[in-house]
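To begin, one chain is listed below as structure tokens, in the form predicted on its own.
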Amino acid sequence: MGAARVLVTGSTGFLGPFVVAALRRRGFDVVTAARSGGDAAVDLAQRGSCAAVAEALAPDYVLHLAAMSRMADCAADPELAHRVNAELPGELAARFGDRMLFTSTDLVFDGRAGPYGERAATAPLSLYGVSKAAGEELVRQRGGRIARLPLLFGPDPRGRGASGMIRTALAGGRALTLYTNEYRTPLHAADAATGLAELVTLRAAPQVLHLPGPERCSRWEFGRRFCAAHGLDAALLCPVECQDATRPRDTALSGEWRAVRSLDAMLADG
């Protein structure tokens, strides 16, 4: 038999290239779908597109990264956010069952009881979190699997991810507000991709898995440490206490999966 074929949706997003590379290193036959580029250039939000892509590419497994991930975009168009973040993964799970791994977020939690284990109840505060939690429920009901990810960072030519945002702001001489009271477990996108590549075919694994970074830290601490790791002037980073009721204060994750590298090693590679 040949290598298992894995379909990666959202392959041109921030995490996508890291995931494709990690899967190929493990010997998988990787096919991709995204709104532009990939083996199938398709807007998966269009009804009927999931079935068409599945039939055309015939994957053995699906790693579903595609999402509407900007909180402001979800707040501006809740209907589209529900379609992309809930209905779409539900449709894939209905077709592929436990051969489908859906990437969710730590923002399905309300931040009042971190760190959160894999059995913790979701209680999202933002429309983004609400839509992803709804997606989780549909995936769970239909036999799919869920991998929750924390704040991701790493090099990106388009300045995406937590570290890309910092680089872009500093390069443009713009002040950047970072919250002192918002805690996450940041993870390098390459390490997240390695974890997802390990988990995509593990159908006997728990239905919900967490991929936490190695340390809990605030967005402000993350920014300072990233700048220190790269010799960047942190003078434009502005520490501010978050007052936004839609942003949870502590969504640190915990779980059985462990990152191999330390946060400092990841930051140096960011």
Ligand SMILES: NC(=O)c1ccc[n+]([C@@H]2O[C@H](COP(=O)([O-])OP(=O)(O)OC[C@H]3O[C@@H](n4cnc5c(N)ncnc54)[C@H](OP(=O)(O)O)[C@@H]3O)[C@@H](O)[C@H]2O)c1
The other form holds:
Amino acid sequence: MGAARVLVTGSTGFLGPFVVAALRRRGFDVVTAARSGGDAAVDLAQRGSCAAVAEALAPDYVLHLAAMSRMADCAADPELAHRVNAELPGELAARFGDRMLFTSTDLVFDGRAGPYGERAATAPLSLYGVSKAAGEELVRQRGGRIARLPLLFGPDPRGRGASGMIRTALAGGRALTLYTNEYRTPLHAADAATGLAELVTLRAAPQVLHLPGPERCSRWEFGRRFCAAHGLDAALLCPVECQDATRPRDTALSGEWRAVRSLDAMLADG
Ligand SMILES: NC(=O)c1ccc[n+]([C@@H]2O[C@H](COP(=O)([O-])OP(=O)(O)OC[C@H]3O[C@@H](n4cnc5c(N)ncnc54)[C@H](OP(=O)(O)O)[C@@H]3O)[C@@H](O)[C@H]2O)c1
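Next up, the form predicted together with the named molecule in place of the form predicted on its own?
Full complex below, order starting with the chain above.
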């Protein structure tokens, strides 16, 4: 029998290339779907597209990364956010059951009672969080699996992710405001990808699993430590207290899964 085939949706996103590499290292036959640049070029928001992709690529497992992941985009078009972030994972779970893993977010929590374990009740504040929590619910009802991810960072040619944003701002001589009162458990995308690749075929895994980073820290502290690790001048980073009611203050995740590297080791590789 050949290697199990894993379909990665959203392979052109920030996390996608890390996940594809981690799966290939583990010997999986990886196929990808994205609006352009994947093995299947498909707009997954179109009805019927899931079935068409499933039939064309015939995967054994689906690692579903594709999402409308920017809070501002979701706030601007909540209907499309619901379609992409909720209905679409629901359709994949209906088809693949526990052979489907949906990547969700720490932003499904309201940030008033962090750190959050897997059993904590969701109470999203933003439309992004609302759409992902709705996706979780549909996936759960249909027997799919859910991995909640924290703030991700790591090298990216397009400057995406939490560290890419800092590098881009500093390289362009632009000031960047970083919240002193927004706490997360940041995780390097390569470590997140390793965790997700382990989970894909782990049949005894719990239905909902957290992949927390090694430490809880504020966005401001993250920025300072990232600059220190790379000898970057942090003078353009501006510490600001967040007043935005749609941004939860402390969505630190907890759970049994542990990253192998320390935050400092991850930051040095960011
Ligand atoms: N990055 C983080 O800090 C973070 C934290 C927690 C959870 N997550 C979750 O992790 C997953 C991956 O995040 P990411 O940072 O890699 O996101 P991203 O960079 O925004 O990438 C999103 C991916 O989804 C694809 N996509 C969006 N709409 C689509 C559609 N209608 N049809 C087909 N493909 C579509 C995009 O394709 P195009 O290239 O065509 O746009 C892209 O490949 C998401 O589910 C996100 O919610 C991310």
